[in-house]
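Encoded as structure tokens, the following chain is the form predicted alone, with no partner shown.
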Amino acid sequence: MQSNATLEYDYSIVKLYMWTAVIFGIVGMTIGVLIASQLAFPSLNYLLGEYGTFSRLRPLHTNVVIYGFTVSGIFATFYYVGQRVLKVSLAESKFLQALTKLQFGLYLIAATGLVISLGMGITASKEYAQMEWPLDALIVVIWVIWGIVMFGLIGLRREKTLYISMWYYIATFLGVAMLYLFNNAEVPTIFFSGGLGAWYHSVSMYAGTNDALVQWWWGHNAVAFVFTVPIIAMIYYYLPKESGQAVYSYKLSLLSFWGLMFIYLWAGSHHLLWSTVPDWMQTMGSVFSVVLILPSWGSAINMLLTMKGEWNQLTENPLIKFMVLASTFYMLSTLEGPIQAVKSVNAIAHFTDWIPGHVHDGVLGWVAFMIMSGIMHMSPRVFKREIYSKSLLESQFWIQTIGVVLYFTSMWIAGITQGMMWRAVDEYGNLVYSFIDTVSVLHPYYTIRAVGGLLYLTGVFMFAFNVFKTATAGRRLEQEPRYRSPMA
């Protein structure tokens, strides 16, 4: 048996979700600062005509961020991961070899097409499920491979015992999977129509309340299998082994499992108070909302309780830093969620721009932030070189760490404000303020958020120079970089 000193992990897809993850995060989030400075200077609206406009753009930002950055960031990083953790190495199977470069491909086939239709206006019109049929099935292909690779490795492991990261990746698999073939299931028009619009439309299986049911159950648990749950598989990993220090708490991090896996599930509703929905359903997403602060916070606490007694490594090392502000923004998302799901609190906070701002202080401060210091970490282990500049990587936190700061509390000051004025009645019960007066107290709220997105893009810019120089002129490295404390 070889030891984990000497086994040669296969890194050629990692490297290659790696480069799609940078790509895609510099496109989506350019798409994403334009948007937000449309709506501070609506003119920006008619730079490229129809294809420019806001309505146009926003959903290819929010499919660019979610499919393209996050979900190379979630390849990239298990099969990175999952070879160590189960001491395999893809190359012993030149079976799940093949399959990953399949995988590849189709991804790029299904990011194209994702972003060509966007372009063109062809949607499905559901929020994070706006892509057509064709796509859809598609994706279901990359995904069964991607599952028959994750299971190919786990039964050639070499290690016994599964580490808490592969349970998160495992749970990935199996939600995303669940959830997108209930959601998408829909009737290509194909069948009952000509012309070529049928072979590109569809007709969802659902209608009315029931059609947002499932839409919710799907939207909020996105949210959950792709935002949180690889996430957390990733930091559960990168942390300890770039820290040196040992999970905190194993038995805590399987009950936070467990409690996010039998709760994240029900508390889609609360996208939906104040609807149609049966008011017990809406209230049992309240509830199973302000519950998964529980679990949530266990895991989060879990990894700052990991950097005890070793706080002085954020002195030392940004990517430590990174990971660290990463999870106290996870717990202040996942608090500020909660609270936005009580109703009292909804009937205010719903359709404002509060929304935007809890979830960017999430995306942005969790999920962007633990991605990039995950890749940052694999660099010098994959291209076998020296991170190129630490002090880049520190300057890119601070610029980074403003923007969220900015883009968030703009939005809550506009979100509460708007939440309040939409409310405000006189003695006689009429609107205090007409739509356009709430419109025009905004706009230094807006240009605010447009800055801080244009600091956070700044900052992502610093670091795809930064993988690139040191996939390119870092100094070589013999070996791999040596950890704190000695670990697997």
Partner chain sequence: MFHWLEKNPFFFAVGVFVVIAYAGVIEILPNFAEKARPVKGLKPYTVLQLAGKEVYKKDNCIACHSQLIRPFKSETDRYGHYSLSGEYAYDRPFLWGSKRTGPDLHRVGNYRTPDWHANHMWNPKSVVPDSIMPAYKHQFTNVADLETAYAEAVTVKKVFGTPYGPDIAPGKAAYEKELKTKILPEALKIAKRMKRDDLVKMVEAGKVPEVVALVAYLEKLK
The other form holds:
Amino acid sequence: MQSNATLEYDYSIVKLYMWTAVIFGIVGMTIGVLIASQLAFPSLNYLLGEYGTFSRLRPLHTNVVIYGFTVSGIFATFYYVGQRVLKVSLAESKFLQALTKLQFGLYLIAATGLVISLGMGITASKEYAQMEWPLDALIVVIWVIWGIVMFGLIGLRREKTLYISMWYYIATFLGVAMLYLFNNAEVPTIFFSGGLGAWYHSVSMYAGTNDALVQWWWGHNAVAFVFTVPIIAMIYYYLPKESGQAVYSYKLSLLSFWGLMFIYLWAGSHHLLWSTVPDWMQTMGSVFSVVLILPSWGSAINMLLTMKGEWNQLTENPLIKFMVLASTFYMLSTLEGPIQAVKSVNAIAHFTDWIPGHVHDGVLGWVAFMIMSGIMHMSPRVFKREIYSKSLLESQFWIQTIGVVLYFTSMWIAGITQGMMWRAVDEYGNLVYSFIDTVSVLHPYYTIRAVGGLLYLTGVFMFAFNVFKTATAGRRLEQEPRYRSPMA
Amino acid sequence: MTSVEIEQLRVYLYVIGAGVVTVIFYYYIIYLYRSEKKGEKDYEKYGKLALDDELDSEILEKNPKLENDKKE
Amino acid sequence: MFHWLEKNPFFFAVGVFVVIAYAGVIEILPNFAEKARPVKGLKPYTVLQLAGKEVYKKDNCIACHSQLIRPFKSETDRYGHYSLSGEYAYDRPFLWGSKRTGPDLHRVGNYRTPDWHANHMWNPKSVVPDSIMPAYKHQFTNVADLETAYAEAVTVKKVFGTPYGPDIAPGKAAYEKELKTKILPEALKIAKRMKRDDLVKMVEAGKVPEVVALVAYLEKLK
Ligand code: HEM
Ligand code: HEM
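For the form predicted in complex with its partner chain instead of the form predicted alone, what are the coordinates?
What follows is the entire complex, opening with the chain shown before.
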């Protein structure tokens, strides 16, 4: 082992994943703005020939923001937070250190394969599990490596107790691992047909309703274990650290953790209400979704109370602004979700734009805000430089907040309008509107959404610029900042 | 088993599972608060783990598995 | 017990895993036997239709179209009888979709014709002036991947016992035969009903354009 004086946390892998998060964030959200604009102005479908239609680009958007941006953010923050709360440096084990590099290499290969194959239209077609089997196999390897490093670090730790963030990271690892294997179970056709056809093609192990159940068990929990659990891990570390306030109630954090674990898994069928899955299961999905408010709000309120007596920081520090608003948006989407899970509401909301509205107040207001503030918090520490510009960060905050608000309010109105029009009948019981009437009416809302998305994307570019400048031109720091991140 | 039996079994397992989980969960709540009241544990101190996280910060509870750690 | 769990990350992980897995097993597994049963008279997709389904997946129609009619009067009036579990027995993967930017397609074969589709896929605005759907002109020149579709039919027959006849068998020779005797004639019929000479010519030359396969698939949705 190295001697005490020189031992430091090893941030090399953190930096790599920070950069991929930034790059994938830009790419994914640029595509997001493009597809949002295509719905308002269909002629934009023809910019890239066959490869530029809304339908080809939509999975590219979801996959790049999820597996590119969000997962990079998860890895970057894990390798940072994990080392620190366990008080062990990756540099202490050459083996683990090498594994992280290998993982990053494979991750880049997988990400490239993902973009190319989805662009070409090679897809298994299950939402959030579109990759074909060769890529699926690669993902499994990447994930296993993550597990080895995670438990390796835990084995070497100096601090006996695992901080709450670690619990959430462990749950992320396990949850995704199990669900992913189940949902992606597929049979490559080349092996059974005597070598006919495309080598990458496969069929799902499950058919019809069963496939739907497995898929939404996964889909729902992909939301749980990618957009919720690891993001909570982040906020439990970054908010206390940035503000210098220990989490308001550690006990509450433990209870919320178990509450979330117990309840989340039962709620998956709320994606399949009114479909052909059994009734009792739909009902349970609804009930558990409503109960889910409790642990979700438990965490969120815990975060807000952490700021008790320190609200002045909210005006002084833009990073605190981001994080407090993130937990507020988390409360919003975890209130909205259960409302949509009520069967009678879902009858109107399902299939409409209200669902993307719900998705994006969560992912833009909560997930992306948290990842960006995590990266900003880490920048001065990993680059040993002051954050390049506070005013830039401040303006980013306001621009993006306006963007999110435009996005979800327009989609709420669009969704409810459309849901009501689909079911509207006249006095004789005949449908009032043809389908296309219910599309034309959405044009203004689609336009507003595109504008909101553009504002948000502008913020992402400001963010990327700020990180880049911090890394290259920020004032050098003598000493690692303890709590509040220094910014010029 | 017929599908009706499977369905019934599933409902039973489901109710039992939910029941067990609820009991464990409430027991855990009681356990948390009681052990703190009795002074056996202080959970809130773990909140500090996020704040004092330098390699040379004071260690709250040493990991017993790392006996021959040269750090101390 | 809890104290010990908090200090033993390994068993803690096992605990989390059990909690997650239990829910999963109950929620999903026993459902399988029941729900996989096809409704009476349901035929598996022909190879051409499977190739069409691949086009549906490739151009990702599922991004905007559902295939799930819910049991409300407003939906059955618009699209036809609500969807039944057994109707999906041969759908691997299921293609229900989660967003209805365009109308549901689960029974589109009942009320649209191949030539309507031909016009619509070429230029949606020509039949629905306000449509925001993109045109898919490339489907008229791209050639459908029939061999992969055939490989899929062989696979589901072997692995899942999907009831295809003895003609569906592994190997190039069996495929060539199926192509000549079944796939191309079926494609020709569809192409003629689509009323476009270029499509008919391509099929006669032994190349099935993607859009012909796609329409064969859409026609099967009833
Ligand atoms: C500039 C920001 C963004 C814009 C303009 C945008 C736009 C869109 C659009 C137009 C759709 C398709 C909705 C539809 O089919 O009607 C969509 C879907 C989706 N986006 Fe985004 N997006 C953005 C950022 C993000 C981010 C950061 C994430 C995740 C981290 C994300 C996750 C998703 C997901 C999961 C869906 C699928 C929703 C569903 O299936 O219901 N988006 N987005
Ligand atoms: C208490 C918590 C939550 C509940 C009960 C809940 C419930 C729901 C419901 C009922 C749907 C609509 C299903 C449908 O009709 O199609 C949905 C969709 C969705 N939610 Fe949530 N939600 C919650 C929190 C969140 C959070 C925090 C996020 C992410 C940041 C999120 C992301 C999504 C996504 C991505 C979908 C779209 C899935 C798709 O159709 O592609 N949810 N949620």
